[in-house]
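Starting off, we have a lone chain in the form predicted on its own, written out as structure tokens.
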Amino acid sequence: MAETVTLSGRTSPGLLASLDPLLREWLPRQRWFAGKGRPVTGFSLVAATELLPADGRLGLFHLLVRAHQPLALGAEPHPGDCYQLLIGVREALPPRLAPALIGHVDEGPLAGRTVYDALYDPRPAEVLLEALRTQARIGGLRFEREPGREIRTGLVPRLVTAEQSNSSVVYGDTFILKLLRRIVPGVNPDLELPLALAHEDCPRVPAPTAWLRAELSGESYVLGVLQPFLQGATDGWELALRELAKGEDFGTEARALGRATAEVHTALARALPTVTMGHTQLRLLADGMIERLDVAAQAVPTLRPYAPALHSAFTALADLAGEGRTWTAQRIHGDLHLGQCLRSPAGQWWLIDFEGEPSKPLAERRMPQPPVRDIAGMLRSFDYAAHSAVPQSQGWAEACRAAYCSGYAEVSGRDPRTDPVLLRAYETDKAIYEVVYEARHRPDWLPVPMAAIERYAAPDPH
């Protein structure tokens, strides 16, 4: 058994307080931080670890922050997200770690030094992957290791500088942590299907070699998780860009990602329970269904023209349920589009980042729901990128929709494209959820969905 290194998890008083007016302007900055537009007022330590000791050359802080924003613009300030940070200190910040300046603390135990994202920083995120290695336990933080996986030392470690809505550190060539930035207590689908599929030997999603889990008044957090890293891969999005780019053929990969995605909804059908949808859960997801269609409806105007035929596709799936229809329900991925799925350069695909839905909450996205949701996600994913495309081609995506529903038959036995109307009503959902997000966001994609929307109110939706 490895040894345990434990370290004090000490922290000084008046160390949020310190770092309050700079955190203010750092965090909504950040690509991650989840409440932009709403101002915030405050923070409340949830927890705070030290890692490496603040009065050295190099100090390192571990915290768990609640940021206090108001519920709506002019609204009371309401306790919020829950975020983690890893905090560095040092005296002045060398060149190379420039992107990462957090401030220049002022006053407090911190006063003139200067803190910074620690995750830019080689040293810090050594101390992490040690703290893995060595099952360190910190304070409240708990670093855990899969029995049976190593983790070798002196991999150099990068910060992934690509936009997530979380941050991953490559050490060496071998390992990625993806380190959770807005968390809440509980079991993780991050962490609880890849173990689940871990021990169903599934090739298809990288094993988890180890963990960070924080144990505070009674609660696990899930912080962190430590997996292979898949050299050379590429993920589905850039590749199906590529491909279109250049005029080139896609059904292939299509057909391997269905595949793909068929053994891993089978291994999660064996390692996990699942449950027979009968009329009221059935009624349930429509009345959902037709409640977002709703709300978006008010939301975006442009989708009004369209709802009374949306209507239909939630309707038909509720008739159907009261003729006394049910489907199997299952643990899924949750969020499956193109960019969570990797090739490898010998063509294997793999399905990465189980989270699900980060805005849904955890009980939620932990629901057995129909595998077709999951396969209407890569069926709008497929949209997308054909509509990415100048010129468009709906064409390549209707042949890929195509050869990922047969290349998911051939290994499940059942081809989603037989279950119209519970996959029609699980696109026509996702493109809802579409047209809300762009139109708030991104408001040069709106057309792709709206392009979407026009089809699935037609009267022959296909």
Ligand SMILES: O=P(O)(O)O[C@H]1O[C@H](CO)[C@@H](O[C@H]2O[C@H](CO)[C@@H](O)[C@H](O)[C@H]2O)[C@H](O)[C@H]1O
Second form
Amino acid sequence: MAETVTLSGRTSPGLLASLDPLLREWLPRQRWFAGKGRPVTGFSLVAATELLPADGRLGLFHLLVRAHQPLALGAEPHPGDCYQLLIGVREALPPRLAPALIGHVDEGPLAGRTVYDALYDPRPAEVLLEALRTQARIGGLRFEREPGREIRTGLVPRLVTAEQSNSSVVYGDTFILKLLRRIVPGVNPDLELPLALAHEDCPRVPAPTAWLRAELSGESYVLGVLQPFLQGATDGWELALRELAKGEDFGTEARALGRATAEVHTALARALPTVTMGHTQLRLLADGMIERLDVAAQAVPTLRPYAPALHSAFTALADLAGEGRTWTAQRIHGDLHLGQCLRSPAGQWWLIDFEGEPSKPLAERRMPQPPVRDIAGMLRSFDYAAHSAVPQSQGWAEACRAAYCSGYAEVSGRDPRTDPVLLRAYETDKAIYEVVYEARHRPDWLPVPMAAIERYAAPDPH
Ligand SMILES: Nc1ncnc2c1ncn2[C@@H]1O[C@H](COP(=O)(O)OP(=O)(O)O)[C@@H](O)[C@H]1O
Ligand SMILES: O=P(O)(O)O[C@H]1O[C@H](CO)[C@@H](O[C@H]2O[C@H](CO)[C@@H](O)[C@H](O)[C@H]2O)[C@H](O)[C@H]1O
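The form predicted together with the named molecule is what I need now, so please give it after the form predicted on its own.
After this comes the whole thing, all chains and molecules, with the earlier chain placed first.
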């Protein structure tokens, strides 16, 4: 059984100043750091909470820090992104924690100690689960649990090492805790939507068991969500690549994924408000896509030659607005791709990660949108898989596309292919987003969305 934890919630003056030089070097190297390409020039402290006393053998601080960086070209002035850090403090790091090292502190309250990313360390990770189990309130931190859901003690933590935008810890193959790294005030869809779906008894999404929030200056920040761990599940991306490598068809799985997507959309439309998008909203939608294309073409020079041809997908949408077409908009997943789908050993599909596109403002991510947007995301993902494989297989992606849309239509009664203009606009918009994402985060992958851009810009796209 886990040792009882004393949680003090004290804060420590001078703490950030002593960590500043180490964090400036360490933070930009983290996969989840959102401000890549611009140096960090300093930090300001949003909140610091001592979870284990720093003068003990193992100290633990929960920090919310704002990273100051020069503004990206053309960006609106803003105060800098706020990050959630869990800082462990020890005399020296045991070799198993070497990958977690942040550095050795020279001065200030932690002088002479070693600080590290505490999520790698089982003991601090246990502290978080224990706080959720006991619904602790420490300083501005609120550890909250869904009524009626229990968390048992003694679950052994391990950090998920897969590439992700946040950081997750699995507890005894029973729960997974996702700690959001770049945090913003307000209702976070990564908690809001799974909770709404759980209340609708939608079986396609793991139901949140507990969550961590911060209350700061009258604003609420969602910091993390604990949900059941789907043991033995494989993500759709891995599965798709595996089937592609074997030359196998993915049609049955793609159809099941289409059905799962429709189940989630149907439940979200029941749970949360829907709106009709008329002329004005459709124009705004098309204008937004055109603006994103212009910004993307500024940021990624390889996109520029294709920009005029890509515009046509968005002007076609604006033309439909002029003809009086309307669509129903609702809450959607917002960043659906194969990596967000998990298949259980029993063959059922689950959707995860309802955070939306991490780079977009929260208000935009929470707006009702046409469900076709999620569908376009999945179709782009089949295309990604087909173009990452050797040999590449456009036919495989086309077969997945047909099966996925049919599966979606079976459950929802609406085949996304009956909306070709909207679908094409969203697929183009997503491919443009991906070009920017890959240029920033994984330049080696840039040819994958660029292959789609070339196709979409051709006189008669697929
Ligand atoms: N409920 C779950 N059960 C099993 N594995 C999960 C679960 N939720 C997430 N994962 C795994 O953790 C990884 C990261 O989760 P995700 O929510 O996508 O985080 P991020 O937003 O940081 O990318 C996923 O790729 C998935 O493999
Ligand atoms: O999963 P995240 O919320 O972090 O999403 C971001 O990263 C994804 C990559 O990890 C990125 O997805 C793109 O690459 C996938 C293959 O790795 C592919 O399946 C997707 O279709 C493609 O968009 C996603 O766009 C980004 O927001």
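So that the term is clear: the rigid core is the largest set of C-alpha atoms that superpose within 1.5 Å between two forms. Numbering follows the first chain given and starts at 1. Since this is a predicted model, take the numbers as computed values, not measurements.
- For Phe33, a C-alpha deviation below 2 angstroms is recorded between the two forms after rigid-core alignment.
- In the core-superposed comparison between the two forms, Arg24 has its Cα shifted by less than 2 Å.
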